[in-house]
Each structure stands twice: as structure tokens, then as C-alpha cells.
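Take a look at this one chain, the form predicted on its own, written out in C-alpha cells.
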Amino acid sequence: MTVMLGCIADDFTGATDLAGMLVEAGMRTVQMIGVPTTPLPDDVDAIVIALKSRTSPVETAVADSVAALNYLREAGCSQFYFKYCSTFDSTDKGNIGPVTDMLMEELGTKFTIACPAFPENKRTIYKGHLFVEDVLLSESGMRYHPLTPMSDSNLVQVLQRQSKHTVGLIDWNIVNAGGQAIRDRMQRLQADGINIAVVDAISNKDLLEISEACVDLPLITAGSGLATGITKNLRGVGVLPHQSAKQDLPLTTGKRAIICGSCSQATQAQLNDALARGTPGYFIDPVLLADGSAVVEDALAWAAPRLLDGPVVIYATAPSNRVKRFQDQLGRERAGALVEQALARIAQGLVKLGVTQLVVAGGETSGAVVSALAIKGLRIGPQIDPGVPWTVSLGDNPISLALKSGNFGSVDFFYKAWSLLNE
């Protein structure tokens, strides 16, 4: 097996996002949950290892990422990609900076880039500042994220607080001048002792120029937006044939359900759309969980008869002010852990009730659900919306899964997901 690209993603929905982009761009890709312990298919161009390291302690995130890197090196990967969220989800302590530092050290490289831009999903970078839609990251709904509130839009500043390396900027004027100008700027930055460069990007054209300039970098750190350009590079140098990598997924017939843990504004709108269309919904109250009430059992008892008539949605999604009240009452970490554990147990119960088609909203929730269901790998299928494909679990008793980052997807995402799966 010759694998060209080895990817490490810091959460499960981000891994699926990247894997879907690679498949769309023509790379035969497999996504593994955690560092693999079983043989991989022979016909693979890229491996994406999904970790749950975005919000884990820094030491754990670094150790897990190095273990993934070691596996990918042994698999023969020639270039490595550290994938994080397009909204740069992290804290002042990490984990993006510390993981990048350690990956650079392990690979013996003195320079890399940081570019979470994903213009197709309206995440752009200008003068080092990250925008969501038309507002700065710090003015977007991400400032209320319960685990990684992003209150600073200046990515150079954010990353500098996390990294031991010196962080610089390649601004849009350089990017707009093309790949050679970007390479020249990289060389000047390295001569000035700068090891990591945040790179502006406001369009897909910019991403193609950036990825072309990075063709020789051992390590790239980015969102999923650069993936298309990476495949173009590999095809341009003749190591990746012109091919379609889209896979027809095995048909799963069974009951359908949605689990919502994200409290992002996008997921709130999607949940409201599903409820308005008549999808039965059940709210998971963290306060009742903390009181020891039989919330999981009650939710499953509620769902069982309704699953016979179509999809149901079980959700902990709530407006930011309500989430803050829960956090103030229970503590941020305890509230998050209670909800994750409950939704994971509910996912197990739904599968026992015959659910084989499952949509999960939220990166942390997706990680908890996939772990609870003991899923080791995913076959990647068609995209529902940019960055969110349908997948099917590997192994016996396959389950169709759509793992959605909280911020991704159109308002009618859940409706479109079922429509696409049933085509």
C-alpha cells in the first residue's frame, strides 16, 4: 500500500469533513477512529485519523497526535496534514499550537503554515484576522462556545500565545500574487526566524495558490479547505492519477434518528427547521441529568414508538444564555460531560432499537457517539453540504452516519440529509 497523505484531525466531525473533501477531489480515502489497530484496505491514497484531542488536556492531545503521526509514517505517508476547525477552535493554552510544535519537532521541520480558511463555508482570513460570514470571529457565535470560546480574531496573536515558535503572517497581497510569491515570502520569514505563518485566504483560488506553494512542506496545518489544492498538487507531479474516488455506500435500511449536542447558531437553526417540519423532538436537560433522573431511559422510551413513523431528534441544543445558566449551575466541564455521556448512551440505545441511519450534530457529541458505538473506521460517501458527507461504518452491522460540525450546513440540513440518503 502506498499512501501519499497522512492526516491527523483533532475531532471526529473535522476528520469526516476532511475525508469528504479528499474523496470529492479524487483521493481514495479511509477515515479511522483513533490510531488504527487493524489492517487497512490496499487501495488507499490518504488516511485520516480522527482523534478527540481538540478539548482534551494539552499533554493528552500532544501524545495522541504523536502516536497518530508515528502510525502514518510507518504506513509510508509522504506528507502530513494536521486538520483543525475552520474557526480555529482552541484556548489560550492550546491545543493547536502545542500539537503543531510537537509535530514539527517529530518531523524535523523548521517551518509550516496555519490556514483554517474555508471560503465555501464563509470562513475567510484577511490581515491575519478570521471572519465568519461577514463578521470577525470574536463577534460571531463562536465567542459563546461552551468549551472553546473564541474572543480574539487575530490568529497570529492566538497562535503565538499557544506556540513556542515565532508566528508570522503571509497577507493577502502576497497570496494574490501567486504561488511563487508565497514561496518567496516563506523563505524570507524563515530567514527572519519565523517558524509558523498564518496565511490569508478569501477565495478558493487563494487556497489553490497556497497549497501549490506548500507542495514541498512536510507538514501542513489547516482546516479542510486546502484539501482540494493538495490533491491537485499530487496530480500535477504525477503521483496521483486522474480518477474518481467517490464511493457508493452500502445501503442501510432501518430506523432514522438525529442527535444534537451542538449549541452553535447553525445547529439551533437546523434543529428549529426539523421541528417545524414535524420531526418529533425530545430535549435533554442537563439539570435533570445532574439530579440523577432517568433521562436516558425516558428519552429512549419516548423514542421507541415514534421511530416506527420516521426520524426523531433528541437534543441538548439550547440558546447560549440557557447554556450559560446550566454551566453556572453545574460547572462548564461537568455540564459538558453529563450531556456527552447521556447522548452517547442514547445513541447506543437507539441502535438497539433498530436505528441504522444516524445524524449527529456537534464535534464533541460525534466523538462521544462514535466511541460509544465502538466504530473503528468509516467509508466516505457523498456530501450533504460542504464539509459534511454521509459515511458508513466499517465492519459487521454497518450504520449510516452523518457527523456534522456544529457550525456547518444549511438551515434545512437534516431534511437534505435524509433526502440524499434515500435517493
The other form holds:
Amino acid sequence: MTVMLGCIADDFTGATDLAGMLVEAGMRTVQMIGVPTTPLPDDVDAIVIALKSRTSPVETAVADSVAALNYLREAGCSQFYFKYCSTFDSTDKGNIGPVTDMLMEELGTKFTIACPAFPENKRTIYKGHLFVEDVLLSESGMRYHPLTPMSDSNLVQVLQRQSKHTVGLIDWNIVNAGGQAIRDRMQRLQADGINIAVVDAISNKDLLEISEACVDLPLITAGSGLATGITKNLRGVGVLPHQSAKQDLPLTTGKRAIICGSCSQATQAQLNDALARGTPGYFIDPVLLADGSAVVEDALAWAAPRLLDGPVVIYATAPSNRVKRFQDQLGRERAGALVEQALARIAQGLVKLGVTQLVVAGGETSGAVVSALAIKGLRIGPQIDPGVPWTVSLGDNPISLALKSGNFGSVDFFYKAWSLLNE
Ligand code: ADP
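To test you: the structure above is the form predicted on its own. What is the structure of the form predicted together with adenosine-5'-diphosphate?
Below, the chain from earlier opens the complete complex, with every other chain and molecule after it.
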């Protein structure tokens, strides 16, 4: 059977978030890490290709996304979904705009939408402005993000700075009037020379109306929130059977660890919760890393005996003033890469020590860890919290992985993650 939905995610936690949503909504989904070189598993309705293109140089992000698109076209996908973060994480140069531009060009399409809204996780868009919980994006913790600080909440402006196309808005009054009104507005905008429309959405109902209006668009760009509606579309037109796509994940047994490279507010609170519950913790000091100290070896030597008694947490997570001090010393990108590489080597070491159940907090961090572990694909299991499912790696020696986008999850996320495995 033909695969219907081909998805390109700009980071690894985003990819599992999307794949989890698709599975919950009834699509048999595989998540591949990077552009696959192996044939597809049979019987899938959706493929999610996880790239690490959010923060790579623009040319690399574009080239990787086109390679992923070509694979998905070859696999027979009929609609394409470019997935980015619900907080629209990007820099003024990209990569959401340039990747969208190139995907449109490759698909020969003149119009698409941009809709990162995820109301269930309190990301809403009104009059083109993105809100995180009750505040504008620019007033949220995202303004301090180590790699993609977001200081402008007006998504039309943000995307216009990145894209060569003209960016417009479909505002909430239109969205609230329903699918046909949205479709009419899409046509009007195109007639007015607008090629990409940011779309307001403040509720799941809005997302369903928007997805209905997108049924014929070859390319959708969005957060994971819109995915449920897209699945409903396919079911509505009878191409997707009514089915549950949930599969029992193979059980892994072994040691447990958490790696935290996210400095997001949610992760800081979750880390404190885990430490307060008695999880032994080890701080990776970036200053020592930069000095060339044997931080990775020290962390693993610390972890080895403690792993016998239960999960440990190894973290670089620090408050924004501390991160900034380190970035001022080293430069933002070098600082980020240095920490990511260290955490990735620690993940390798932990697996050698017998860890088979690993939670990773942070999108870039997850990318670095999954690459270091040479994982080619993931099977998607139950959600721990919205947007974060447990997964199991494909191939020999499976590892259970929960890849958590920094800002996702309730304060007791780590505790919940282990509880779910204990069930
Ligand atoms: P999130 O999902 O919260 O965005 P990411 O892992 O994507 O988390 O990004 C966090 C970035 O911050 C990574 O590049 C990580 O290496 C970097 N980082 C983590 N801790 C520190 C620190 N103490 N100082 C500087 N950079 C850090």
C-alpha cells in the first residue's frame, strides 16, 4: 500500500513528537533517523524523517531537507509535512524559511501554510503572534534559548525575514468561520501574490478546520499539533482505515539514565524534581570541558556504581545567566556543540555500562545522542506526556529512548517516564 504522508522534521525530539501524534491518531508510522539508506518497512501510512537541520548552516539544512523529500517521493508519499518546533525555533537567517522555499520549489507548489500552534501544549497563535502559555513568545523562556533565542513574537515578520516568498496571515476570524472560509482566504491570498500564510489557531477545533482546508495542499509546514487533523482528513476521504496504530513495544531490560542538555525552563524544573526525589545527579561543567578536563570519563566513573541502584541523571542544564557567561567566553555555537558532543559521548559510555533505558532532554542534545548511538530508526510507543512518546530503536540491541523537547512535559516528567516502563 502507498505511504500517504511524508514528514521531514527539523530535529529529533520534534520527529518523535510528530510520530507519536500520528500513531495516536491511527497512522502506522515509522521514524527514520536521517535520510534512510535502507528499504522501508512494509505496511506504513506515514514516514517521519528526523533531521538535525534546525541549527545547521542554511545550505546544509536545505540540502538535507531536499534529500529527505526525494526519499519520501520515491517511497510514494502523496502529501508532505515539514515539521518544526511549536515555538518556531529558528534564527533570522533560517532555517524554516529557506527550507520551506526549497520544498515549495521542488514540489512545484505556489502556496503553503505555516502553523506551529499546539494548543494542548499551550502554544497558540493569534493575529500572527505566538503565545507560550499566557505570554508572548518574546516574553517566554524562549528569549534566552542558547541557540535560537526568539525575541519577535510576530511570526509573519519572523518568517518574512527568512523567506524569499511573500508571507501573509489567515487570522482567527477566518479560521473560526471554518474550513471553507480558510480555503477561500487561501485562494484570495494567492491571487494577491502571497505564497505562505501564517495561520492563527487557539484551539484543537481551529486546527481541525485548518487541516480540513489543507487537504489538497502538497506541502504543509507546521508544528506537530496539526498532525491529528491531517490524519482525520485522510480518514475522512476513506484512504486511511479506522484502526489503532498502537503497537506493543518490545520490552527492554537494563539500567536507566537521564541525559539533560536542555536549559529550557520546563527541563530545569523537571531536573530539580528528579534530584529532589533522590535521583543521583552529575553536573557537566562546560568550563571544565573547555579546559580539556576529562569530564566525560569522570562522569562515567561516577555513574558506573550508581547505575546498579537505579536511574542517574547527567546534566549540563544551567540557568540562562550561567549559559550566557559560558557563551560569551566561547561563542554560542561552539559552546553548544562542545556540550552536545560531551553528552553524546556520555550516552555511548552509559550504553556500554549496560543502560538500555535512556531519557534525553533537549532537541539538539537528542540529535547528538541518537547520532552517536548510530540509531537508524525508532518504533513509537505510548506517550509519557503530549509530544513525548517512549520509543525503541530498530535493529539489534534495542534501546528504549524518550527524546524530550526542552519545553515539553510536566514537572514530574522523568518520574512518569520510569513509571510507564514499570507498568
Ligand atoms: P531544547 O530542546 O531545550 O531547545 P537543546 O538540546 O535543543 O534543548 O538545546 C540546548 C543547547 O544548549 C544545546 O546545544 C546544549 O549543548 C547547550 N547547552 C546545554 N547546557 C549548556 C550550558 N551549561 N552552557 C552552554 N550551553 C549549554
